[in-house]
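Let's start with one chain on its own, the form predicted on its own, as structure tokens.
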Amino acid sequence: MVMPPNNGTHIGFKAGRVWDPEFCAEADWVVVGTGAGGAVAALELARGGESVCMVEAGPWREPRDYPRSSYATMRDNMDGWGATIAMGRAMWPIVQASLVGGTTVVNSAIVVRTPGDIFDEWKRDHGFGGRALADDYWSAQDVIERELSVTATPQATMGRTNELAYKAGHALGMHDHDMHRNIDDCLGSGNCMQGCTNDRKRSANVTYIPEALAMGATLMSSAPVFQVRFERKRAAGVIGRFVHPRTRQKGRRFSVRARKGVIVAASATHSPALLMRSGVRHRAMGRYFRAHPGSGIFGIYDDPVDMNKGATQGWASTQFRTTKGLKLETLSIPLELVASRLSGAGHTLKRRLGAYRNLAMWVLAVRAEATGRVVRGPGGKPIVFYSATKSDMVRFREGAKLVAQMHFAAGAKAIVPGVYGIPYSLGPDELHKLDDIPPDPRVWTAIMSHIFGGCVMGTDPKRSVCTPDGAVRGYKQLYVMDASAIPSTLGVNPQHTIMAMARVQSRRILAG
């Protein structure tokens, strides 16, 4: 069966056996992935009159169906139950979603414009960028902010944990900024990471993807792509097999033919792995993987904070982005995740969890200098090798001290560093003990939520998989439009940059 283009259809899991005839579809463009990059690329092409088929490994979930617990979130929304791990001196989890809309569904909706110095860095180190590209990105971001209702977090739904952070930042003379988020009238329910069940977050699955469908695009969900198909060196489509969103039972095979080309936007881990499985060879493939690893420090307060009430993230400071390589921000997490962060067991853990209402968690994100590598593992799945450098770990320690100082400036009676070898809690007169943290990633409880690289752009054909327009070198009509193409860390949340990149590059495709 061949589906006609421009049918505006959503196709979910299709059961079948390996010997059944494959499910076939056809469009001008096939877009693999529906996160920040894929959704924008698909919509821009649809707006330009092209027929588009979006192919997403994860399922479609409506806001009313988002899970309420962290366990169910890992099961239903995250890539491999959130079990993707960066292998190295320490084993740090990589936070990625797997559902229609990608990580835009489960992030905190933070929107930060691409800093101007990034374009200078790209020009200096990678041969493209400069003011002209900055103007293109910023113009695209103007439009994105209007389309996604980007506004500062309203004071009425800020919540006490964010209010305390503002108080601390002002007391310490920090240059904070209003946290701008793609939220339409935030209710402050504190469940951004499970997906906004109030349907206030303007994630890609409730904005760009429905608009693309209304313009005639096709969406295939629960449909992981195994390979890009080529006719000689031209990307001619993709093949894969449906997978049931709950049981993970394999369903019917599928094939989507691309009359004009394929856009890969499957993430900084899956895009390089997909291209490797497809036989794409380049010395830089999978290399130059970068990240913003981070960790959180709890403050214990005399009065209830109730960090589950209010915006999940409503305060941030980028004051130390270029000087110390740090971003500081608030982050509210649910009780079950707090339990995983506190040491102890039995009665000890129960007693410590009893202070949940009086805890505030603020975090540090490090603009790390380390580079890693994505390789093709068993079954073609990505494996990430990454180890933070000694300098990165010094930044961790400096960030922890800054966050601890903030807590005490806001009136905390103690902090919980969550660092091996450091006492469970420290009072204001024990802050110097943080200086004893060794520059070893193994002592930290950390995650990697902002990842870049693996298919980086650039002008040097030896160091870049893609040209500055996202075209994969050595192949025709094959593009990468996600974080894997970004050749550096940003020091800020990447969603806005990814969306701007996809919009600019898609319009260049339309312009021929």
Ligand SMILES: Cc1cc2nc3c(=O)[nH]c(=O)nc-3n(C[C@H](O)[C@H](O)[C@H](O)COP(=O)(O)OP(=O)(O)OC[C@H]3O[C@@H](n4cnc5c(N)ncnc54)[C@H](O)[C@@H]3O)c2cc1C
Given for the second form:
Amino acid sequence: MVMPPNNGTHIGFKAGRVWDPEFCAEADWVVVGTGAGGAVAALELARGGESVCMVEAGPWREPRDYPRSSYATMRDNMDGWGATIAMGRAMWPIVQASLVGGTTVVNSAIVVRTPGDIFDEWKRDHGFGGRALADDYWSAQDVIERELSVTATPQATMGRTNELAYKAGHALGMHDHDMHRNIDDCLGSGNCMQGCTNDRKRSANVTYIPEALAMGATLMSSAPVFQVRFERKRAAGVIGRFVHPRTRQKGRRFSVRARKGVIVAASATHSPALLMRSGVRHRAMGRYFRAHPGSGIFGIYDDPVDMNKGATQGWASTQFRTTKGLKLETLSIPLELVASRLSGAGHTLKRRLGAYRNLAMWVLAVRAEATGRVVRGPGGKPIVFYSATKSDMVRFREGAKLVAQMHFAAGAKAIVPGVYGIPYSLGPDELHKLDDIPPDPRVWTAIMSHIFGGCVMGTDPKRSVCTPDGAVRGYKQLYVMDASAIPSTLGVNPQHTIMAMARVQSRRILAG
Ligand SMILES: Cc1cc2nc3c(=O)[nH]c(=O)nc-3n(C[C@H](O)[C@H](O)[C@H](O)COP(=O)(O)OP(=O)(O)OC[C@H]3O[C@@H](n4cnc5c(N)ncnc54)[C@H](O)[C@@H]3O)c2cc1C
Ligand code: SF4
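With the form predicted on its own already on screen, would you show the form predicted in complex with the named molecule?
Below: every chain and molecule of the assembly, starting with the one above.
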């Protein structure tokens, strides 16, 4: 059976054995992945009158069905149980989602415009960018902000952890960055990372994807694409096999024919792996993987902070973005994850967890200079090699000191740095002990949730897999429109830049 194009259907898991006939569909454009990049690309093409088939590895989940515990979030929403590890001097997890809407479902909804200096940097280092591109991105971001009801978190639902951070920031003369989020009347339940069960986050699965379906696009979920298919050097479709969203059992094979082309938007780890599995060769493939690794420092306060009440992230400062390569922000995490961050076991851990209500966690995110590499691992899955540099680790230490100063300025009686070799907690007059942190990534508990590169854009044919329009070099009608195409770190939260890039590039495709 071949699905007709332009029918607005959602096709979920289909059972079947490997020898059963494949499920076939057809559209002008096949978009692989429905996260920040894929959802925008699919919708823009559908708005332009093209028939589109979105093919997503993860399942469709309604907000009311998002899991409530961290364990179930890792199991149901995250890519590889949230356990994709960057291999390097330290083994830091790379966190991203795998469901319809991609990582926009589990992110904190922070929306930050692409800083102007990024376009200068791209122009200088990658041969494209400059003012004209900045204007294109910012116009796209005007539209995205309207469509996703980007607003400030309501004061009433800010929560004490964010209020304390504002107080500390003002006391230390730090500039707050304008914290806007794609939310509609956020209730401040502090659990953005599980997905917003209150349906207040305007993630792609409740905005752009339903609109694309309403415009006649097709969505296939629980449908990981294995390879892009080529006719000579033209991208002619994709093939894969359905995977059951709960049992993970393989189902029927599928193939989707693309009459006009294929857009790959499967994330900074999966897009290069998919292209490698498909036989796309380029010397820069998988290279220039970058990240904003981050780590949290707890403050222990005399009165309850109740970080689980209030916006997950309601305060940030980008004051040190260009000087120290740092972003500071609040981040609330659930009790189970706090338990994994406080060291110790048995009675010790129980006693430490007893302070949960009085803890606030604030984060330092480093605009790291390190570059890593995505390679094709067993079964074609991505493996990431990445090690932070010595100067990145000096930035970690600087960030820890700034966050610790903030906690004390807000009235914390102690901080818990969570760094190996440093005492469990430090009082206000022990801040100098943070100077003892060695520039070694192994002593930190860090994660990477903002990742870039692997199929970077640029004008140098040797150093960039894609042209500045996202077209994969050496192939026809094959584009990349997600974080993997971004050739640098940004120093700010990336979804707005990725969405703007996808919007600008799909409109260029429509314009021919
Ligand atoms: C916990 C967390 C919080 C964050 N908070 C923020 C924030 O507040 N603000 C912000 O700007 N950014 C935030 N980010 C980062 C931001 O969400 C990501 O940078 C952005 O979503 C990346 O977009 P993308 O299109 O590259 O990939 P994704 O959004 O990750 O989408 C990729 C999609 O492709 C699918 N896919 C992968 N492989 C295949 C395949 N083979 N076949 C089919 N589909 C496939 C995946 O399942 C996924 O749905 C956060 C990230 C995390 C993890
Ligand atoms: S803080 Fe709670 S209500 Fe607000 S967007 Fe996040 S999950 Fe939804």
